[in-house]
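Below sits a lone chain in structure tokens, taken as the form predicted alone.
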Amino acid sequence: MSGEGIGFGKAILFNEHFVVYKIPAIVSAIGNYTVAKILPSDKSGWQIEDNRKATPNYKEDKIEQQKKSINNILKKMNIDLSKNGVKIILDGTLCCASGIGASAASCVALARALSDHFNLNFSDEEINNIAYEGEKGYHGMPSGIDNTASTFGGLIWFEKGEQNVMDKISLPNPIEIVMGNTGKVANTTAAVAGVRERKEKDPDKYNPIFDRAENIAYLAKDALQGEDYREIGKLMNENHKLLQQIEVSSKELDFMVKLARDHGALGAKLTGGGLGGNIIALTPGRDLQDDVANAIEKEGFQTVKTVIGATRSEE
């Protein structure tokens, strides 16, 4: 008997770090996904087999993050391994980066095929939960954003509070984007600490760039869902530049947006932590997508080309 689930990467199209601060945010599910199998083990305890591919040192980066991030979700499903053990195997189309939501896409997938290997049934909304657990593992007290996207797939619009929200943004067709790597592995929780920092520190500059951030979240809401794609791409490159304000992108960051835009993406930006990870850039159709992949790639760094607006009808 063996258990086995999906959890889909993601891209933050709108209001990362913003969304820290109950600032709305959109995010998307991308086609590409982590899977996860569970084995049954003879020795007590987990192993691991982690098969997915990494940028350099990710995996490596990140280990002592994924044991707690894996036995936070032991412990959030009740699941004692102390007599019967299992051995955890990671796979998928998602390539490890920051940026891209490749934790959140492990938890989702460890969660719903530890749900399927013991036979617990658990639904979506308990799946994103007990992944939200997971998350704490790597990113200390995460938004939930990405867990979110990585569980239910598509467009969603995300408010952080007590009760987060999260609604579905219909988008009439998904849309091409290019992923691009600045293969530099980001501490998110350092990003974070440090837009605070600032932000306590200097709120006369902080204050209005937050509003700009938030107006733009529903400009952008009613862009995607009108498919006005230079909207999109203009307010994508607007939200590049506030996050240039907070100190969050970096000049590899930098390099990559204007090198999209130079070869005709409609909008580009960092996406996720900053201070590394990737950027997106918007470019409906094939032909755009190629050109500007082949742009980022001509320079010597790693792209993803995929489309935002993934459900799971499209595995």
Ligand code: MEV
Second form
Amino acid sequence: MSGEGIGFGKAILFNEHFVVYKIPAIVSAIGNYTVAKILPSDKSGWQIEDNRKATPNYKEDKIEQQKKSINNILKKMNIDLSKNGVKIILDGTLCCASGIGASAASCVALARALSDHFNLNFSDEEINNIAYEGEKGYHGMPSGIDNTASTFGGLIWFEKGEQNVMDKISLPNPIEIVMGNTGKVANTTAAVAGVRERKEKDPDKYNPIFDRAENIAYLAKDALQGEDYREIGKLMNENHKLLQQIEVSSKELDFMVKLARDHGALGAKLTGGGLGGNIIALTPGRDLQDDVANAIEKEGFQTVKTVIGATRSEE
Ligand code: MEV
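Next, report the structure of the form predicted together with ligand MEV; the form predicted alone has already been given.
Let's see the whole complex now, leading with the same chain.
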């Protein structure tokens, strides 16, 4: 008896951080994923063999958060391991880094693998809710955007609320993107808390920035559905500026964003919690995608080449 499950990585195209304040955001699952396997164990409790590739220090930095997250997931699923324990094995094509949804992907994969192992038959909605509890182990009070993308795949319009809004955005064609990893592991809880503190201190500065972020979400949805790549890119650039203004960018992120734009990306911005982690660059067409990825790699950074707006089978 064993169980297996997967969770996708993700890239936030618009409005990370703003989404915490119920402003709409747009997120896409990416092709890279985490796989969790469950094996029965003769010891009680759980043990983990984490074979995922990772940015240096990522796994070490997150070890306590991972423990908390796994315990949250077991609790939410009402799984009692006091008599018969399990061994959890994590693997897959997603290289762990900040900003790429590594924690959400592992929560979703684990929830699915446990559901499979214990024959619990949880639906995607239930898996998403369980993964959300797991995400709390990593970042306090997450908006839920990451686990939603990681569970359902595709391109998603997301709004946090009493009842989260989750609408699929259909694209006529998937669009190539490049993600670039600064190699810096960042702490999302600290990034989110920093925004809250500054916003409370200086509402006159922050409120107009948040209003503009909201406008951008609606403009971006139209541009995505209309395949207006130039407009999408322009809005991504503006979104990055807003993220700079709320102080969640960093010099490495700004450097890589500029590099991507200088090599032809139609737009580029930080993605995820910021203060390190990843950027996303809009690079429609394989040639442009290769050019931008090569330029970033030449500077010694790792990249992921993938698409947004794919159906699950294309991811
Ligand atoms: C992290 O991927 C996205 C943030 O907006 C936090 C969240 O939504 O929970 C920074």
